[in-house]
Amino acid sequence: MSQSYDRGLIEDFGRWREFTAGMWAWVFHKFTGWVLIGYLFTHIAVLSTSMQGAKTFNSTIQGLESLALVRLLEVGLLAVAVFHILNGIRLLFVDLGVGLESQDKSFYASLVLTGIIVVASVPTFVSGAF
């Protein structure tokens, strides 16, 4: 007979403070990576508005440029990508066994080099916004 392990109760948000940073990586990473996802669908319907005619087209980005909303929600998904991109950097560096024994400092520079270049490109995203 095969031995059952107490895993605790599914309800237990608790266990959230006993996650180390490969955890938080991993949750992270994924969470991006479904963003990424859902980025995708929202990216084609804008540009299935490019099918009725040059004019739509230009009308619904012009549209949605002006809201300052839309402008922030772009520098989010540029945070979402670029930590997306150094995460998966550092996963491919750890599979071919580089840095194996520090990936925790690797996912804390991945997050602030993802903080770097965010608060870097901000004017950039919100220009002409407000």
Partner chain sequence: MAQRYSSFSSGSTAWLLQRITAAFLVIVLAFHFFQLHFVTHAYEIEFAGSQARMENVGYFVTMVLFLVTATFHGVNGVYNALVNQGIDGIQKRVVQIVLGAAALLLVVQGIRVANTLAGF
The other form holds:
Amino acid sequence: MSQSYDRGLIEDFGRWREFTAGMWAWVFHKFTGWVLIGYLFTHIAVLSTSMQGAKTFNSTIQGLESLALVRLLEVGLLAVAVFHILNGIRLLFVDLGVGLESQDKSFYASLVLTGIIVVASVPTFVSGAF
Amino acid sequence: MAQRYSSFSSGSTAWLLQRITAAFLVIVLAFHFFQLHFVTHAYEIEFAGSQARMENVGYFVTMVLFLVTATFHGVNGVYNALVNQGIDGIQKRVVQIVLGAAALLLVVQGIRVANTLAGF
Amino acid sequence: MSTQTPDTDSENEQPSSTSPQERRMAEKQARKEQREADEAAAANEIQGETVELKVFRYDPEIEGKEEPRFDSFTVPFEKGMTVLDALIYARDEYDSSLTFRHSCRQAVCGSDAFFVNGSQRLGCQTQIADLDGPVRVEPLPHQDVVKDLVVEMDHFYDQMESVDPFFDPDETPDDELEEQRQDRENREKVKLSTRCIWCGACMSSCNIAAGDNKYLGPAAINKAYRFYMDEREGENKRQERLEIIEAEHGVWRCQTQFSCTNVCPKDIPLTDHIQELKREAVKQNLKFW
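Could you present the same protein in the form predicted together with the partner chain, rather than the form predicted on its own shown above?
In what comes next, the whole complex appears, and the chain from above leads the way.
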């Protein structure tokens, strides 16, 4: 009986088909969180060019904004931020003990709403880049 | 017999702060996106425009608060994610020091940038 | 001893033919083959609906079974059949070495929690008819497997013990036999939390408990809730309980994934209880400032 078998993590990503709504919400929230904190560091780094004068700042920002790739990444950032905000509101309600029985529906709602907001924002975000 | 856990490091303050900063960030992050992608388009951003916004004390204070709360929320979130993975002992100490230093660096540099843009 | 002499004689008389022992072995082998063929035929000829079980097998003590594998069993389906019924059939009819815990068969003892088709469920409470076939039965994830579907429960029990899962009032009545009554409202408050049957399904489903071995886990926190919310215990014990609940690896580790609440076979709102304790801890700490 001394021997036993450790199967490691079973509910890892290999089992993603079996994840429930709450689990997906957590996975997305964590992923978008990592992206946002990562972006915050690069954001401050880019804005730091302002310390070398207005000229450097302007050319850096406009140089970046003229790249189509940057524009697309910005749309991605918007999607990430909007989801994190909406699911964050959902989580605040969960923390307050409100509506826990419909936590799966509120997750789907935040997904759909994120999709709508992002699609509606695409023209504004990419205008002039293509 | 099961081990007893120390109540010495209570997580309630960090937990509460994470929620309070969340509530603040929901509003300010949405405002920030709206301000710098819809009111002013991202490609229109220039030093002069940023300076005009930052000279408003209310805006300046909001942005600095935004920076501080976002840093706390983000770094604390990363720390929690690592604790949930079961880091412990020396590993945990190292993570605390590294994340603390990164947060401090970010806030200091962010405030310097804010001061530059505001022309202080 | 006396029979030995004729035996030696007969062996000498027929040196070319097989010994009686060899003959018996051959007959036995033939019978075994016949029986196995019959069984296989019976399995093929099961009348009516059948259900296919794919069961996780592992036995560190038997050579050739140390490597985990899945065995398939075809079991005749009956109306109202549960996963546990099917497992019992497979064990009784096909392979007596198939090992799993079970006792009351009515979702009270909490010993037959398995990982069925990707979700933690009680074998005795899960209708085969509700599942898509083949039904895949595995031992509870995130616990070491002892044999087949039997997992090591020690860690789960340790976590349960660590929250003092028993009524422990500050003061006991003078008369030993006097009742310590709970008012109706308070009873209603803890009612759902008392349903726990210690099956370990929630702990097994929890992604955080899987990563952080010190995390109390949903069942233990629910137990802590059951007694923390009990108004009869008194301030001292309440404070003691709060300290366990709000320790670093207590309620704060919960990430509200709702996995535990989804799998609980007794429908205990585990996440609600954990969240309530978080708010309670915050409130109590604000008061101390």
